[in-house]
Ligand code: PMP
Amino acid sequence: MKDIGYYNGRMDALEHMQVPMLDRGCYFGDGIYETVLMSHGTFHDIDRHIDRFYQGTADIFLTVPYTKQQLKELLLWVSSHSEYKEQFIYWQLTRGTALRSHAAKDLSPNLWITITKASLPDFEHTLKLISVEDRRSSYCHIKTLNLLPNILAASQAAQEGCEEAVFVRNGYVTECSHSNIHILKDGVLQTAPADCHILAGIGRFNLICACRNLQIPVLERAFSYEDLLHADEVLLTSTTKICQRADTIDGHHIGGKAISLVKKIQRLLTFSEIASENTPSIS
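Let me see this chain alone, in the form predicted on its own.
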């Protein structure tokens, strides 16, 4: 098989899989999800993704019916049934299946897993961005299934011929619809702090560690939309983007002033295991 679906112990080709209409993930988005990239048998940052998954479930009082090691082994087992050499692995845990009621208790959680084809990013391709007002809740740091504002922003970006939408809250950049965003200015990496307004991505974590390994100063402090416009480089990180440059936002040219420095960072992120004694916050 290539595209694979798994639901509570049942596994089949993804197009054959079905889930109950009463799964709370369907009508409430009541759950937590994670993603990981697999390339030629290597699961990039899987332990960090699993750690964040367990932190998110704890934040919404959802008990995972597996140990971390059991979940990791299950993901690896499902992945092994796919023919793809490069895989995008998605999993989510919902609170359970029951008649629609806001309050829920004594339910058995439902585990979903999907395996689809992944493609590694082209670092020579630069991204086009738009900005949108950040109207989301103060739960952005939790990877919940409630992604409607993100979906609307990403759809608007696509309609305008762009790859990403940048959320701006009170004049300050928080993150993108499905990426973290950072700027390089005068040799310093600046990124929004890991508070309730951003999801602190694993890609963000790796970028900060890479910069510290390269002795690039890192400033975890919010930056403004104006700061972004005048940055030497604007970088986006995520599981699938790894670390890509952006070259326009709202039709304005941005970045392009520290390309050689970005290439050093990209090489380290692509070919090395990132580690740092002073590790940044993930959540």
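Please read all numbers here as calculations on a predicted model, not as lab measurements. Numbering follows the first chain given and starts at 1. First, how it differs from the form predicted in complex with this ligand.
- Comparing the chain between the two forms, the rigid parts pivot at a hinge, and of the candidates N110, R136, L184, R100 the one placed there is R136.
- The chain behaves as two rigid units between the two forms, and the smaller unit swings by 177° against the larger after C-alpha superposition.
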Contents of the next structure:
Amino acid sequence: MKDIGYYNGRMDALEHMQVPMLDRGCYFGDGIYETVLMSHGTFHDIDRHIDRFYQGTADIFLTVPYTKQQLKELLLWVSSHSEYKEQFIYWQLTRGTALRSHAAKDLSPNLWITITKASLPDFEHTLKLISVEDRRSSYCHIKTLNLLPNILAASQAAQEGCEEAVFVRNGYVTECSHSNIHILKDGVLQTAPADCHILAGIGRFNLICACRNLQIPVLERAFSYEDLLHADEVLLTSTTKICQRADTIDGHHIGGKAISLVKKIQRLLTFSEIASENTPSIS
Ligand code: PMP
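The structure above corresponds to the form predicted on its own; please provide the structure of the form predicted in complex with this ligand.
Following is the full complex, with the preceding chain placed first.
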């Protein structure tokens, strides 16, 4: 065999391998990977790569079900089945296989290994570059599959007996791990602007429409953690939550001061198709 795939004890030619759709690596990116270059029997820096892999898994609270030595022996064993003299050894451990739910609990991790052909770089060849702005933490507005920070926050919330985790950036509330968050204060709905730090949720859009419908002014401006603590109501929206009140954050009681207004909004959101009638300015 040349290109090889290994998944939880099963090994075959890479093109014959498949992974379950419910592997959390597929829909959350919930895992850690590493790579090693092998040339002529030498596995370059393998111990350093294994150490970094264990550090990464520990950082995301993922337990590797092998010792470092066992993992190394397994990697060498899978590699030994490939005819390539120079190999690119890739492996990843994902948190497990389960129906899609942000908070993960008691799963058994999945180990993937692939062996493909490597070619050593030609040091005579020099590289051409471009520069780009580092926007790696500015993609919250895109519904990507890379949800590791979200699932870590959701799992922490679940461990602490809570249903959601609220993200705070420089003192301002952005959104939650898998919902948008809004406050009602003095009859005004305030919600973070739909910029690159939040997903412009469909639930958020519907809430804004419902408020417009009910003549409730809407302010699309960031609010602080302090504002949230003192809001009349704190509302979470998402496709599944529709629009739910929150009553606690970090052990502090919040909201509960405009329940009848929230009920009006909820009735409108539950029983009518309002989105087409009103279009929010930003969404
Ligand atoms: N923010 C994040 C990070 C989410 O994952 C979700 C749920 N997809 C939302 C907001 C709410 O989006 P929607 O109302 O479209 O479900």
